[in-house]
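The form predicted alone is given below as one chain in structure tokens.
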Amino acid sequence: MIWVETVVNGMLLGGLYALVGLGLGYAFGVMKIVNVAQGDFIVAAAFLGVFLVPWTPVHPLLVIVPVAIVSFVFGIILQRTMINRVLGQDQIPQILLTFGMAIVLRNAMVEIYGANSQSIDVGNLRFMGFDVLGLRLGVLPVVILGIAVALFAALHLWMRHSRMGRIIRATADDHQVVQLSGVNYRRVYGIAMGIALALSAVAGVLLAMRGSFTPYSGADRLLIAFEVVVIGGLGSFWGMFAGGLILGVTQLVALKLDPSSGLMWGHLMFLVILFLSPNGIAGLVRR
């Protein structure tokens, strides 16, 4: 049972990794943009959430909900003011400029936090376990599971049925066919950035919530969601989900059986993946 046990609490990693890599694929499915500050993004949304939660009278949990819309009201502007001014054929110009916002942003965390390891403190529910079929699982780690899974469900849902969800999906298509029916692709950018930025934050908060950070761990989110979208390819929601459910299982499956070099298995599985299928899981399953 303890192997069955390893995976499962994988799975449960995993849907925080797909949530990491959400906003990151939906940033590019929609833009075509590469953000490098992606990472940092993640971890200004956790310090956020630190510093937040004593101001908050309700449970920890929910101070998910004003970081993520400070975030997409962020994610307008930072779109509006800089982003559109670079957005063309030739990406050099985005990855230059997401590399820069990058380094400030990890600069002015470390100014105002210092380099210290920060956590949210969510009391007893870090800590609180259940028995299901044998299995020992955590109630957070469900938790957080159930809430990336209903936001894959809800995005999905929303860009399928919605109006704005549909002109989203045109203007991803093409942005100046669009125009033709009145459509200003660059606020649809706009909205779409919101989006992507606080879908990061959300999964900032969570990753704060099971764990340390520090100003500096921008790079390792940036590059679990890096592998998260190419595993699951692009422009597949349920496939960046089963990227991440793949990266969580393998991490946790090669530290049991390894602990001093479990975490290189999964950059591993990556590279597998990617040699096998450029294109995801996604790209195995349209063939």
Second form
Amino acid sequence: MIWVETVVNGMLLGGLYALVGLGLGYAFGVMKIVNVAQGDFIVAAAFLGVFLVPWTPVHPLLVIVPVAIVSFVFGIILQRTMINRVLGQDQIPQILLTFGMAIVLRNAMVEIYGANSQSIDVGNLRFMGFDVLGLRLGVLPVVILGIAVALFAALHLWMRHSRMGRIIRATADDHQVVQLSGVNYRRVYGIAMGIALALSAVAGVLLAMRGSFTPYSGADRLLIAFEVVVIGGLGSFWGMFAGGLILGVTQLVALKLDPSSGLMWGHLMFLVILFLSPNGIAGLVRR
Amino acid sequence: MTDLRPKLVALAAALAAAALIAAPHVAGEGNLRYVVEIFCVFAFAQSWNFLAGYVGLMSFGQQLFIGLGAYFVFTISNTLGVNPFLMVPLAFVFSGAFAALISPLVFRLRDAYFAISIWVIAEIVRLFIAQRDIFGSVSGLPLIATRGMDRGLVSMWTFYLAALLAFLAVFGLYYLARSRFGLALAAVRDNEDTAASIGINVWWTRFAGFVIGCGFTGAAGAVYYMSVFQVQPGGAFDPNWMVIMLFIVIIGGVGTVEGPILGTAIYFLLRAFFSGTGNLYLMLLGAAAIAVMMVSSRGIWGVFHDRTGIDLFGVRRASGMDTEHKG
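With the form predicted alone already on screen, would you show the form predicted in complex with its partner chain?
The next block holds the full complex; its first chain is the one shown before.
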């Protein structure tokens, strides 16, 4: 029974991991951009969450709304003032630019907040639990999984049915051709990066509610996001979700068997899946 | 008009070799140790430059090979009592072999995904080593074999090894880039399809470049940690190695022999000025990388070359990065 509980908890964590990967995967899907600073943005969003929680009305959980809005605006500015300027045939300038941002951001956070471990206080919610089918589950992890699933579904539906979603999909298909229909792809890229950072920011805040973080957590967050995207098959929504679940379950089961291993077994699981199916889970399904 | 440069480069190589051989007999031990560090960091940077600028493979996990080379020499030398200086060429082989082993896997990914996948493997190896007692777990390993040796002799041989690495990182890269294999690498980097159409085996060319570059990083990692007599998983597999390599190569100019020489000089100057400031200095490295990418992705040497037409070595060929800046 303890194993069932571990697996279920792994899936609860995995849903959040999927959300961590969603921002990275979305930016890649639309713009073929890999934002190497994503992990450190996630941590910065968590710090913003810590800062805003005392001013958040009703419930601390709602802090995700202002953090997401700030990150959305920040993403647009970032894309339009910096990343758009280095885009071209060659991927390297964009990757190195964001790598530089990651370094600056990480060390700025260490400078401002110190290297201590922090977390976002959500009051009693953190300790509340309930029983289902003989399993003891935490309320917070279940709520967080719910938010993750809701965001996945919302993004999926919005991309499918809204006018802006159509424009973004068209831009993702061919950003040159959409200009013939009067679309400014640089503007669309700005919005896409805004969405990507807003999603990541929510993930960062939720991670900081479930566990703790330091200014150095960005590297681990980026690696998780990256693994979710690659396991999922580079740009497949539900593949990413499955990738998150696999990583979450692997990590919790491994920590039970080998408590000092950290993320090692999750990383190994990523390599195993890459070995078995180069195109991730989506590739496996399509075949 | 015949190009005199190959002869001048050969002359420069001979002079550099003579100077390096004489150096330990002239310089003091303290200076020598500092030079060893500079040479090793330069060798790290140049190996990354070789991979990114010549092979066309950008890795964010080169600290993997620094750590592997170091741990290989420390572990074998400590357990078997072998002279660690003799192990350095084997560190090249070991790191190269490890690169060969992972390449079928990581070559499935492109660009940033390739880059980060090596970082993932570096994390796996770091976490693995940090848990194993034979590798000294988190506290690492000391180098035992050199304790019984004459100190002057140890520092002299460490210097010679580091000097050999730096020498190869300049002149070895120069001759490699001009060779048949170097031309094949450039062709694969610039356009895979065209390279394949003129009979180059794309996969094997890239594979060979990857193995050589990573092997070289490993040998340099071994020498670096031998010079400090102690290796720890947190330090050897530290992603900040990557930050330093990137800074040096990007600032100097990726895909050039000269750029990283300039970059290394700038890096050590900055470090001397800002050594007390900790994070501020790392922020400065990151900001400089951003600035270079925003202004010109070709780095200081690249811009200098464009303005003046000066090209010391005459091996620079167009890489993918140039195409937007031509004209």
